[in-house]
Amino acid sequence: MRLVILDDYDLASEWAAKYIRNRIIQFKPSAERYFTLGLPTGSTPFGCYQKLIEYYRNGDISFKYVKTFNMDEYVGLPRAHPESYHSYMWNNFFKHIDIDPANAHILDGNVDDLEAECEAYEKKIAEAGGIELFVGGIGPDGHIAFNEPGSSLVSRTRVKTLAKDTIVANARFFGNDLSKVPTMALTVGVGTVMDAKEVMILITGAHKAFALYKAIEEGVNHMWTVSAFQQHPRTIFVCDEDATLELRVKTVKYFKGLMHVHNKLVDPVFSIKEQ
């Protein structure tokens, strides 16, 4: 497990974007061999998406041969609703890059048979050859995707009832009206994300500090689902200084002492112009 600590949100976002860029370019995707990327929504990955759009506009990266699978979507929220995750992904990322819309997969929370939709999503991931790199964010209670506290650590894509804390946290996107916040969602499972060849989790801000402590310094615990990724052979946690506030000083020192190694993952940063 790697823990990459950057000074602030912008630097953490840039490091993550450079890492995604390097992984895609080094993979050398083609029409016969797509790079498969798992993606989150929310405020944390926004800066990373902005950097990736910048790299695309500069001609340094292409998403032509990239397939994406998003982590989750609300149940019963129209796709065109400004707070749906379809809207978030298209407005903040997909419409600004050269990805084929047919290759951008997002769960549909408006179908009649939600369980069939979840099973089909798992099948699509398998047919794509599995996820090469799954990028995720977490909630203050340590949930990844909508795998709320108490979720099975071997769970697959399914329908989930949202925890009260999550509904309250999301109320700011719905005019602070709790009655308008969806109470259910479709989400990939912890096991679904664990199956990815590599996982990168973005954690920024002091309000996520306790969750990072639970993820790094304590044992695997289904009440803090992000802690499961201690068991993944290739996990990178990317965080800012504020997110480390609950970690022991020696933990922070230890991982900061490895930054010269971690920075080799993004320096040099590759470009398709060089290929």
The other form holds:
Amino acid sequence: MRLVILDDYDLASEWAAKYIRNRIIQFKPSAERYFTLGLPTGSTPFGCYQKLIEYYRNGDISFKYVKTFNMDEYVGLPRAHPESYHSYMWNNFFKHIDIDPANAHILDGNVDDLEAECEAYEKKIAEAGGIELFVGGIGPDGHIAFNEPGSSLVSRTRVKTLAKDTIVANARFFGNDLSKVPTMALTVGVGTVMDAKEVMILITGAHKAFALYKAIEEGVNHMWTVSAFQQHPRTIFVCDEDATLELRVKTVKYFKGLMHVHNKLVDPVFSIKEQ
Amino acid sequence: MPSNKSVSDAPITQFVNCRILKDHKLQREDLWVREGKILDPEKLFFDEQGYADECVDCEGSIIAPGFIDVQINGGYGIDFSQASEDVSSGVSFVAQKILEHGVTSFCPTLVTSPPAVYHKVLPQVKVHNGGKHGAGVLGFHLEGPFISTEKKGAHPEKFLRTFQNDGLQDVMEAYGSLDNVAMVTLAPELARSRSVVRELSQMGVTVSLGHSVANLSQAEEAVQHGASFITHLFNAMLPFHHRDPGIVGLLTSDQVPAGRTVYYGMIADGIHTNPAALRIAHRAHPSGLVLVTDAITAMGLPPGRHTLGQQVIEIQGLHAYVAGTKTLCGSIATMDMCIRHFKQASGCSVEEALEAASLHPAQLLGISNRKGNLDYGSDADLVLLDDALNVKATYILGEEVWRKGP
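Requested next: the structure of the form predicted together with the partner chain (the form predicted on its own having been shown above).
Every chain and every other molecule in the complex is listed next, the one we just looked at coming first.
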């Protein structure tokens, strides 16, 4: 694991965005060979998306040959609802960049046969050649995507009933009316994300600190599903200072001491203008 | 970019680098148009996996819905009330010229005239969409002849009429046909007006109160029977009195039926209404304010003397006088001038000023499901403006119909 610690949210967002940018550009994607990117939603990756949009606007990166696969989507929430993950991705990312709409994949929570939708999604990922880089976040309960505590660590894309904690946490987006919050979601499984060549988890804020501690300083445990990535060959955790508050001083000092190595991944930062 | 896989082969235009008036706010968003209507880009992206065929760089302009003028009597030497053999070419001429002011739809207005004139003129101009040929015609605005003698203003007295036994019959006799009529201005204190107001409203014709000496209760009764507009507030009606506010009192009346709004026309040229009066009306009832030009034949003509019909008119700046006198004979401000003046005089926001010329008239005429706003599915009638609200370009149904020269 690489644990990359930046001073604050903005710097963490920027580091993550630069990393994604470099990975895409160095991959040299083309019509014959797309770069497949797994994407999250929520407040944590917002800053990272803003930076990627900025790089696109400056002409430094293009998403023309990038295929994206989002992690999850609510069940039964109309696609046009402002809180759907389709809306989030459109407003915060897709509408600002040059991605081909046919290459932006998000699970559809409004189909009749949800299981078939999940199976089809796994197939689409496989047909795209697997995910090159899966970007994700972590919940306060240590979940990745909607793989709530107790989810199998080898799970695949499926329907999940949301934990009470998650519903309460989401209520703020639905006018604090618990009855309006969706209770089910489609989500990629822990196993689905583990299949990616590389995984990058963004964790910012003190409220995520305990989950980060459980995920990397304790054992692999299905109660804290992000811990599964201890067994992935290429994982990067990008966090801010606040997210490290529950870690041992020794862990933090060790990884901060490695920042000069980590920074080589984002410095120099590449641009398609040079090609 | 190559063609989309989509439900329609029609080309999609994306207006970028602009601020659009949406949900009552100016927002930094792109505007998408297909087949003359505003398109929902999110639906396009997810449902059709489509994208734009053409991008128009608006260079930071404001995009507002096209302006709608519900009271305009002519311009550029043309007088709509002049009974000629070819009224429609006069209307078309003005329709084309007003594109420069950002007006994309209008109601050609006829002042009080004898039946022969209505019978001749009305059939010649049908409701029709705008385009490169000019702004769209939403229907005539018939101002008179069922108005008050005392408040006739410049209308010819001998052609004023009252309602006899069967009100609507008098109306049909006077006008001939109401097929292409969007609005009628009448004085509600005239006897037997009640049924006329009701029947016209039920037919879908907007009934406006004006050129009247009605008191507030007479005006309120008319509103309860369907009247929904006041023709050029303050002008040609009793002045506001604190014990009987008259028609002006409708702005804050509590007798307006629930769910209905009384709209009122304002000529915001700085001449026909004192800015303080404009502010009082705006502050009392901001959502009902509809900017109108009430432009006359002389609008658009250069300064100096002009002979128009039987009159000689002298144009000095924004004033049109009977030549050799200081008697005003109508307004010659253009719609965009009215918007700028309204904003400056009232201190309102850019959004409010633009809505007074687009959203409110559309709501008044009951066409806000397709005009007067930039909602998905509405007609793509657009005005591109700079920050000072000068018109840079005009579009009708997604097609550029006028652009300011360099």
